[in-house]
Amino acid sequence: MSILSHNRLLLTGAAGGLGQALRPRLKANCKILRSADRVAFGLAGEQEELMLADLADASAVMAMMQGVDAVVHLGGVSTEAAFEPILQGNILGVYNLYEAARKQGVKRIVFASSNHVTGFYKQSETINASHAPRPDSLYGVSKAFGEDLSRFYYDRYGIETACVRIGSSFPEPKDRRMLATWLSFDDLHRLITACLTTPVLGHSIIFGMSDNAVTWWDNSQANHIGYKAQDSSDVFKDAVYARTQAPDLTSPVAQFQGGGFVTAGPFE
């Protein structure tokens, strides 16, 4: 169920894969959806505003944030890459976002963190939000920075944040690892809706996953958010097994939760 909870909601990273999936869905959560990205991404739809803004440009981010009630922040680099683009989009960019939120009086942000914050835990382990970060990549490091920065802005300025450690959000799982990490687009929207509407969000970490039988993540510390997944990777299991080979258990890719990210790079 979606709840119309805000007048103007900001969606960053609207041109990306998850941004495109959420854009039509998030209109149910607000009167006006302000969709933003640094590249052109089409025309504004009904009850929608479009803005172009580079997250590394503080003045552009300040303008993007004006008149906003809450933010769904998907913007930035979304995979492992060289450090410079990660620095600009995910480190400087998230600082600019929170500074603009502070100055504009925005008090609730849903921050798209990542399972790669904890990618160097083993697939044989079950972890929760109290486990220390173990990033598997520069990308994971940047998301851990964003989680720490958002906690500072909550403790100092009272800006509530849900750090959603998104697993693998695609139409269906692509491989055996994703049977544990899969998050359907509809469940992602349900999770964001819960984060936007829970009476007291505080600073919360929640793993973004559907109701999968196999899981490495325990969300019991986020029960106050009220998220209930309705989809599951289980219906895809037979098809995934049929088209994929058994993993090489001596490979770090199969040993660690981060999968291929634990061996990606270095990037020149």
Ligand code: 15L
Contents of the next structure:
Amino acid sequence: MSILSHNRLLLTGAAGGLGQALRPRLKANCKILRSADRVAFGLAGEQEELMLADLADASAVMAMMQGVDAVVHLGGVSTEAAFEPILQGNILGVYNLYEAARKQGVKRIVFASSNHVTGFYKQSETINASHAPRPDSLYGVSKAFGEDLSRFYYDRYGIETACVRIGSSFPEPKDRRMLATWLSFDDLHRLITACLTTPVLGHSIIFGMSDNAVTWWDNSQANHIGYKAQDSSDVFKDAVYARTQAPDLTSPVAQFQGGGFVTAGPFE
Ligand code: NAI
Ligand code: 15L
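Can you return the structure of this protein in the form predicted together with the named molecule rather than the form predicted on its own?
Expanding to the full complex; the earlier chain stays at the top.
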């Protein structure tokens, strides 16, 4: 079945871990894939355009968005950091992106949000999209800002957004926590494809996870998107247990969904 849904699709953060994984996969979703980052990342292949743009630079973002039909927005600071780079990449950056979308008539965006928007819920809790944000870091706060900003642009301007609260998307789960949060690259692509092809996306929050045996997230409010995970962290469970130690259950890192992010950071 064809998943081609857009003429020119923009992928931001193309030089990063997920950008590199998605770039070849997303070619099936569009006629032209425009990949962008602020650092150089190779040469354009068939049906590709490459652009260099810092998300904090409004005019560069405006140029990056020209002629674009939809966006997969991965660019930005992807972990806890000092406030200044987060401000530039994730707060000013996402504002510049939505302003460019509004001015250029781009109507659909898949926003790489993060499980760290809700990282201060306990690992013993199951949460859904109606639970209030409880960010575990400045990084998580910046993603919550992106979610709220996209809600505003939907309510006022009708720009549809999927806020994908990605769990842990890596080739394999790296630790025991990631057995609950893991999202395979293929499932991430399936999820983005569902967001790009569903007739009505609206403004949706969806937790980005594979079909893992243990989960902390209930995606029933996003059933309309039609995402079905096909992978599972279960196949890695024995290997992860063999190479990692049992967590210290008195530590906040083991108690909260955000894991290490709940204590990481620039604070003294
Ligand atoms: P990454 O750090 O490998 O890639 C991020 C990319 O954004 C980099 O290539 C970087 O150069 C670019 N970037 C950073 N600041 C920028 C700026 N001011 N202007 C333009 N480009 C800028 O991160 P990764 O793992 O590929 O994640 C991609 C997105 O998904 C990020 O937004 C991250 O927050 C989000 N995410 C990823 C998860 C994961 O498990 N990999 C989990 C949750 C969210
Ligand atoms: C994230 O938001 C980060 O971008 C990623 O590097 C992982 O740390 C992930 O969350 C996670 O929670 O495992």
